[in-house]
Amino acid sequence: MTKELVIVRPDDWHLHLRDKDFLPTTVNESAKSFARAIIMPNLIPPITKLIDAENYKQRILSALKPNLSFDPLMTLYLTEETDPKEVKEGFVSGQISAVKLYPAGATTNSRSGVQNFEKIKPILEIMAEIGCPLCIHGEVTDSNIDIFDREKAFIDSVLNKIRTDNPTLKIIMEHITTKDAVDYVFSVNKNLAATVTTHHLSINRNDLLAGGIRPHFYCLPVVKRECHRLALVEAVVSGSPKFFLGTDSAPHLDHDKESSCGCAGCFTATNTLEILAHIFEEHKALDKLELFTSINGAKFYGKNINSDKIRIIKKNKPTSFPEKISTPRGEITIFKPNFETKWQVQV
C-alpha cells in the first residue's frame, strides 16, 4: 500500500556546494528538495569578506536551473583577523545569516581557521549583541587527542568557555556525532542547538571500517560507535526544537575519495529525505520528521517557515537512486547506507 507524507518544504542548515564546475550539479541536487540552505564558506580561498560572500551567492544563483527555487543563506569564515564591523554590517543588512568557526586543521579547507580563541572574543561579543548565530565545527585538533574523542574534548575545553563568556550568543554545534554532545545540548536551556547529518544517523564506525575501509563513508567528524548513532537518532525523533537537519553534504570527486589519503565528506543531497523518512518510520516518529527537517532550524535562526510543501511517497519496492552524479571534472558517488528505503520525494 502506498503511503504519502506531506511536509513543509525542508531547509538544509549545513551544506557544501563547492564552486565553479561543481555548482551546476550540486546546487540543483539540493534545490530539488530544499528551499534554502546555510552555505559553508570553506572554499579556497575561504569566504572571509562580504564581497566574497556576495560574489559566491551570485555564482550559486547563476547555476540554478530556471524551474527550481533555492535561497542560499551565506556565511563568513571566521578567522583571527575577521573585522567585527564587517560581521555586524553583513548580518544587519541580511548579506550573511551566520558566521562559521573552524578550529584550524579540523576538516577540509580549514587551515585558515582559529588557533587562538582569545583573539576572536571581540567578534563573538558583537555577534551576541546583534543576534548573529555562530556555527561551530566542534572538534579539537590536538594530535594527542584521539580522533574519536575530539568532540567531547572541544565541549570541555573550548565550548564551555565560549558560552560562559557569551551567554546570549546563539550557537549551533554542527554535525554532532556523540551522546556526549546530545546530552550537552539537552542540558542547556537556551541559545544552543545542534545540527545532525543524514550519514551520522545512518552509519557507525563498523560500517566505515569492518571488513574493509569504505571511503565513501569517511567524513569529519568521523562516525562513532553504534551507541552514539542511536543517541543521535533518539534526539532527532524526539521532536526537540534543539535539533535540526544540517546534511553536511560534501561533494568530492571519486578519485579524491578513493586515494591513499582520501577526502572527508559524504554526498547526501540527492537522497537525504528518503533516508530520513525510513529512519523516522523505523522509530515510529514520522510525525516528527517535519520538525527536524523544516521547522526547528528556521525557528532557531529566526527565519520564516517555508510556505510551500513537499510530498514523500512510500512505495511497495525499494527506491532506486543513481550511484553517481557527473560534473565536468569527474564523478561523485552518492551516499548509500547499508539499508534500503521505499520512500521517494515527488518532484
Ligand code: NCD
The other form holds:
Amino acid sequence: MTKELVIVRPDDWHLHLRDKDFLPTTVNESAKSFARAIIMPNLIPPITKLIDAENYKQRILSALKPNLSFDPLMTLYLTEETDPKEVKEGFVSGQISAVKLYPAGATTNSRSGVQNFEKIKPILEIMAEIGCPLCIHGEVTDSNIDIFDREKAFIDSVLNKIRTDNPTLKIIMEHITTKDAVDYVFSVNKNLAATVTTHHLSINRNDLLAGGIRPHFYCLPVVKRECHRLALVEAVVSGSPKFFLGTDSAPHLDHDKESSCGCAGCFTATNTLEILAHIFEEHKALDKLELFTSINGAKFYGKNINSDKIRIIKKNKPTSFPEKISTPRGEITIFKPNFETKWQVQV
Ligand code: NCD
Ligand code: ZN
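To test you: the structure above is the form predicted on its own. What is the structure of the form predicted together with this ligand?
All chains and molecules follow, beginning with the one already shown.
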C-alpha cells in the first residue's frame, strides 16, 4: 500500500481569503499547502478596479508569514459597468489572471453582479481576444427555479449561449455540483473547464439535511444528491484535464453560519489535501491526484507548473485537525466530512 505521496505543490483555482482581520489566518492556512490561488473578488465593496486588486494583493502579501511563500492571482469582479479597457490592461500587465462573473444575487456579496448578460458582450469579446479566462458562478437566480436545479438551468439558459457567442473565450465553470455540469464540460472540446471543491466531493444533501440541519455543510451551489457527488468524483479521478481543484474555501464566522439565516460557505483550506488523498485512494486513483491539484489548472490558465513538491504521508491512525480556527473577530469551523483521513501533508 502507498504510504507516501510526493506531488508538485498544488494550486487553488478558487479561494476566498476575505480581508483585514481575516487575512493573517486565511492567507497562512492556504500558503501551507498551496503555491498560488485565484483570489475571489467578492469583498464588500467588491474588487471591480485594478487599483482595488493591487491594494488587496498587497494586503494579502503583508499578512503572509515570512517563512511561507504564496502567489495570489488576482481577479476583477465583473459588473455591467466594467470597462473593457481596464480588463485588457490588467490582464496584459499580469495584474489580474481572470475575471469573475457572478449572476446578481446568486451568492455571498454578489449583488453588484450581472443581471443583463447582453451588457457584458463587449467585455467578453475583448477577453476572448486577449485570452483572459472568465470564471463563472454557474447558477440562475430566478426565484421560481428550485435551488437544486439552478446549475442545470444556468447551463441551458445562459452558459451555452455565452459559449457559442464566444467560442474562443476560456471559461471556467466554478465549483460544479451536478452530473449535468460534468457531462456538459466533457461534451465541449475546447476552452471550457471546471473547478471542483473539496466539499462537493465529500458530502451530499443528506449530509447537509438528514437528521438535523448542518450549517457548516451549507454552501452555494448547494450540495446535491449522491449520484451527483459520484459523478464529480468520477470526473476528477479520471485525470481529465478539464477538471481541477478550486477549493472555494469560504470562511464565515461561526455565529454568522449558526444562525436563523446562515451564510453559505465551507472553510476547507486547512485539510483539503488530506481529504482529497483519502477520496482518490478510495477510488484507486492516487496516481491522478497530482493532475487534479497541481497540473490541470495551471495548464488551462496557461501558467507554469510549480517547481517545488509537497509530501503527503499516510499514517496508521486518523489525522486529527483542530475543530476551529481563531481570528480576531471570532472562530471559524474547519470543514469536517463524515469520514476520517489518515493522510497528512508534511510541512
Ligand atoms: C462563497 C462566499 O462565501 O464568498 N460562498 C459559497 O458558499 N461558496 C461565495 C461563492 O463562491 O459562491
Ligand atoms: Zn466561491
